[in-house]
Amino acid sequence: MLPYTAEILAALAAQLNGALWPLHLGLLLLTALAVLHAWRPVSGGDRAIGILLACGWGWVAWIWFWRGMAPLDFLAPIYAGLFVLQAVLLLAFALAGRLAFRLHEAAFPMLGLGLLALAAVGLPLFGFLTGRSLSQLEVIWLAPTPSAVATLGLLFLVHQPPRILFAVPCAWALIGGALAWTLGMPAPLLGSVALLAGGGLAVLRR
């Protein structure tokens, strides 16, 4: 039995949305910039792409997590941890030279450039077409579900992305989706599905 409920994690999701906002509007027009360099990159665009993601996921990781639900669940610094790993992985990989996002060299573009708008537009969607109120959409670089699928998306837009970055979003994909079945959370269902999938693949391909 988990000590909150989906209304509780909806409440959260208010809260924050209310707080930061219009925060959100710009998280989104950095994600579209992280498109438009894979597209037609410019020099040091790589290195401060890499950085962003592991901001957001430092982000999630204070915000949603140690600030939200560490006082309802003590598993939350787990999931903070996890979080704050893939943040320093992405920082590493990135200060190393190790992220090319490269649209026309990716193995899988249409994949990411999908699962991009999947996290951005059709989970929130997806949430307010399934009973969420617009003040209670879990975002991206707000939440971790809809975050988790966009740093997919980027990652598939990586020029041979290191298999390691896909090992924490799966995880959680994990993590996340059997919260989201237990408290009956359609959307984060939905993206943890997408994750798994899509981490699938990654790590199957050649």
Second form
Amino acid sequence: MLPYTAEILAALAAQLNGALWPLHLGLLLLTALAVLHAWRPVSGGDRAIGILLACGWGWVAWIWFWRGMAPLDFLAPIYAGLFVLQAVLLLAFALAGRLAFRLHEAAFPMLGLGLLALAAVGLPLFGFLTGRSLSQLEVIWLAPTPSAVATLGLLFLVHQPPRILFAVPCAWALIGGALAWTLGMPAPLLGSVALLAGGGLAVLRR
Amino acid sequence: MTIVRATFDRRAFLAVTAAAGSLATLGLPARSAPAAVGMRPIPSSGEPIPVVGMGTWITFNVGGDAELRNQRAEVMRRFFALGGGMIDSSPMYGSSEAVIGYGLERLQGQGVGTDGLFSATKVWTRMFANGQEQMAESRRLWGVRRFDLMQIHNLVDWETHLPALKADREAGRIRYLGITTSHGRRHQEFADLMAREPLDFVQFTYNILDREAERRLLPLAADRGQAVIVNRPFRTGGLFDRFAGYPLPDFAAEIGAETWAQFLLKFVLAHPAVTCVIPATRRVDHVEENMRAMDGPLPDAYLRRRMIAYVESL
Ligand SMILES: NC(=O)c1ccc[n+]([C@@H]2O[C@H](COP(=O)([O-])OP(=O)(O)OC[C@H]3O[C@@H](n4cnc5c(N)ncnc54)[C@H](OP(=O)(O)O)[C@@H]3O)[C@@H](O)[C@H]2O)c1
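The block above covers the form predicted on its own; next, return the form predicted in complex with the partner chain.
Every chain and every other molecule in the complex is listed next, the one we just looked at coming first.
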């Protein structure tokens, strides 16, 4: 049994949103620039996006799990560790030049764009429609599930993405999905299903 | 049966001490039951404590949200106003201890009396945590100089904590010492410790559907003179989900139970070995309802059987 309720997570999201606004707009803009780069690549862009993606996971580990959740849940540092692991993996592949964001060479570009739209707009909207107020919405690069979905979306824009990069998002899908199910939170649950479906597809397809 | 609601002056020792003998009586006599007095004595000292306390698992884990913290402080205000005493928490409950501390400070700042507080928390050392450091942190979070009761949470690392807590009690750093479990876990080991260790308190789960404690733990506590704190009296709210759609039986009126909460709490409190029950809530109206379980008569053995039969028929 979890030591907190959905109401408390909503309050946490509201607290973080209130403290960080309008950083959200900057983060959305960066995500849009990443997509733009995948469409019309610029020199150095791949590495920069990979590093920023790694920073995104590190940031979520810090702001959501460590600062936000750790006082509420003794398991939060473990989840933070998972997100740091993904940050390290992303950084390693970015620095090794293994992440080439190419819309026209990716295997499932439309799926990637769809997941990005789901993460940036669909999940917050679904959260709103299922009872969260605007200030309580869980958004990308702040809350874990939308961030993981957005990452999956970006990885689907990569030409032959390393499969290991899908492992942590899938693991989070299971954990986050179980938490969302237990707490009765429809939006993160939908995000987790999308993560599992997307991650499963990436892993199964060679 | 005549009903007495005791005054909550802890120093004005209550006549309930006289009932201590009957508390030790384990078999519930055919048509007699303990009076629904508001306080019962801690067997090891005779000090009376209110029979309805308050738990804080989930309900007080609200993090730093100011509005939610203030709401919980209101719950505490009502709790104290209605004669509440024991507040139970644990380092495992996330921000609950900090929120209790916030509430106490806020109430004290507003001149609200919190003298009735019987502070009960736990030591719960996971992931290499140090027990002494953790207890010091709990004191800081609550804003208390010492805890009335320190319990070993779910028996975690009890081999280390028990000798340390005995020394703490000896030195007056804590007033009472106890152990906890729940959900029927580790009852054998729990009972072994109850049988051989000088514990003041034991805490475990007991409610109208989870009655395993009746077989061993409750009789043993009475036999050993250990105070019993009952946790999960509503199965963490599950009993409301299960019974809420049904009316209370007619005979609930005989014990003055107007709501399911009172019905369920009175069932627990009617067991003679129980010292105190600690329902958790986020709501002022619910704390009021729960505290009213201290009023009116308690069911006798016959009525308790009818209560069980009724809920099991739902
Ligand atoms: N191993 C251990 O040491 C251990 C284990 C379990 C529990 N405990 C302790 O025991 C305490 C109590 O157990 P618990 O928290 O699991 O559950 P509980 O007290 O059995 O149930 C709490 C639930 O009941 C609801 N409730 C309370 N009063 C109500 C009323 N009058 N009408 C309707 N609903 C009501 C609350 O919802 P609302 O907020 O809506 O009122 C809450 O969801 C814990 O908080 C904790 O301090 C200790």
